[in-house]
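One chain follows as structure tokens, the form predicted alone.
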Amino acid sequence: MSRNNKWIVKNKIAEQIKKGLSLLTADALISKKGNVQEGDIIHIVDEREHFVAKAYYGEQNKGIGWVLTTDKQTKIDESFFKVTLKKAFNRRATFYQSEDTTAFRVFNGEGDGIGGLTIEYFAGYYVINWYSAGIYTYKQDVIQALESLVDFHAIYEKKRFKQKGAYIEDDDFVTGTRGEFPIIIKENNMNYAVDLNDGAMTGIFLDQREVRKAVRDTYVEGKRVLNTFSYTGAFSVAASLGGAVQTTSVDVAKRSLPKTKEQLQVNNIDDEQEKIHVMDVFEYVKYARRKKLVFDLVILDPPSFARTKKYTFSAAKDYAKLVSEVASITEKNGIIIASTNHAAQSMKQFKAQLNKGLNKANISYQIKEEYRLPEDFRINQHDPQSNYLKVVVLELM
């Protein structure tokens, strides 16, 4: 890697970096010096060319790099990754000791000091997520650091960056003893089947742990529950175990049917008693209206962006329409749990969308609860987008 790379940033950005800002964007720069390649270490300097930080170059969404240290003497090598990972693992000590939750995030990108890198633990297995080709150049350092710090059955990886216009898909096994999937993990004493070597996803989104617990413990006893954008039915499991009279899971992906059945079965729930529809959510709403179906609780957890044959959904633009539509099949005094993982949207903006949609439906409501990322998803307080998850529990009036 070149040692002559230097990026000059605006003084305002330099001060923010000193306070903890880690994500670098193109508009923060005044000029670049050096021929940088993905993964190269860059010296960040202010307008007077005084040293500010060391960063690595890695294109990720709108970012072009991440600050790693403000100490000029720190070397970015295996030792750096080992020290940084160890601090993160120590912060999760109580999670490692838990008997009723055996899957959690052990390293959360910029929240733990290295943007573009996350690591998750699944009952003895680790999954490393690489979000840019830049951070992937440090693969051996990260893996060797991880191997020196923890015992494991195996390590898997997900390359979540594009190469030549396409996402990389291949065998995700890195080292250890290959798992026989699915393996069963526990989350607040609920069982979930996960496959760590089956494409980009694992079968569960760990950031919704606290919301699933609330669904099970607080909101569903005796209720009819609709779980939209249901993926593998994790919320449906929580609802059924919480005493819901019936769950209905809706997702456009064909694999959602066998995956949801699997999640129900590993919790000894009769999958024949629960309803699973493979169809577009907006089409299902039309179907439900025709059949005069109504639900006491509706869960909305859409992706930030999705496209089907008939619809294109953008959380930034279309959430108001979505909540307005599902309100039409929600019982009076029913509950809508609305969630988004769209990082660029603030909680205030998200609430404004919800308000717009329910006003359009001529429905008044009150907010009962709000959720953000759980404790293991450590955030960077100086980067609001790192706290990407926003969940609002709405009671219709």
Second form
Amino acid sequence: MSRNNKWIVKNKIAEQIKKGLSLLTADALISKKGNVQEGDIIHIVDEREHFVAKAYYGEQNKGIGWVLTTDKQTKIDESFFKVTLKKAFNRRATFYQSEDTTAFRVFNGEGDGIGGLTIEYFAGYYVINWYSAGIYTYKQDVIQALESLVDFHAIYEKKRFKQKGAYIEDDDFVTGTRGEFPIIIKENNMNYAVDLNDGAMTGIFLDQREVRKAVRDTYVEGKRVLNTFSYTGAFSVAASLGGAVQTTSVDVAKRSLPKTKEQLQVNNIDDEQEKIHVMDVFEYVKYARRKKLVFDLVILDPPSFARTKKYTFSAAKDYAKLVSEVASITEKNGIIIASTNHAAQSMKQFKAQLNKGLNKANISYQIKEEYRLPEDFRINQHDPQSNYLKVVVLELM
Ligand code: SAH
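Switching from the form predicted alone: structure of the form predicted in complex with S-adenosyl-L-homocysteine?
The next block holds the full complex; its first chain is the one shown before.
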């Protein structure tokens, strides 16, 4: 760290930082002084060069760094990480005590005071996600803080920053006693198999916990359920346990077939009775139309962006088309649960897209429910993109 690293930000941005904004973007800067390396602590100053905050430099797709404190006296050292992590863990006390749910997010980036860093807990194991080479330079501090604050079987890590273009696939084990994967975690008493050392993903996206619960408890009894972009079939498990007559899971990735079977099996669901298609969702809709298949409940949970051999799906551009396509295989009074994690889009913009798609298909509907991130995915109100998850439950009419 060099004391000479100084970034001058526009006064307007300086004011926002004082109020709580933590993400730094390149266009907020007027000038940079010092030869800054990833991970360096930078003094953010206003146009008159008055101190505003301390931040670290870390390149992510979202921005170029994160504010860590607006207090000039606070040192960014091992103790800073310990205090910040401890506060976050204390906020999750009720999650730690739960017997029904044994997996949750214990540290959520800018929502808990350190952007670019998230930590999840899976039944005694911790997984750290590093989103930039900059935050990764603090690995020792974060590991030491974890070791001093909590008991664990083992810590794993995911390096989610670009080095020669991609997620860095290697052994993700950090310390402790290696797990034998899959381990089974509980979520509202449903079982999910997770593997913490198998590439970028673990087998479950914890941010959909409340939506899975709603699917199981409210929307599926006696229903035919279609789960699109199904990944490991987490929603299909919830649907089947909630009394769906049949679930159909559709995902283009080959691994989704064995992974979905596994998730069903660890819940004692007969996987032979459920349908799993390794297929592009848009192809599946055509297939279903030909076969005259209709569904009472359709779950849409696509990635923000994905490219398959035939199609490119971009949530920002293609969601209207997606919803109008699936509406054509949804029962007249059926339900569509539409979800997006596209951070740059607001709830209002997302709803406008759904409206456009359904209007085009000449279908009227009402919005029954909306979901945002669960409590453990703590957001920073001053960084709107941290509130990325938007889920709308639509009833067709
Ligand atoms: N809904 C899932 C998470 C989805 S992750 C859950 O609840 O856990 C996104 C998934 O979309 C990936 O598994 C990816 O393989 C799949 N995918 C991306 N583009 C697709 C497409 N055009 N058709 C089908 N699946 C697609």
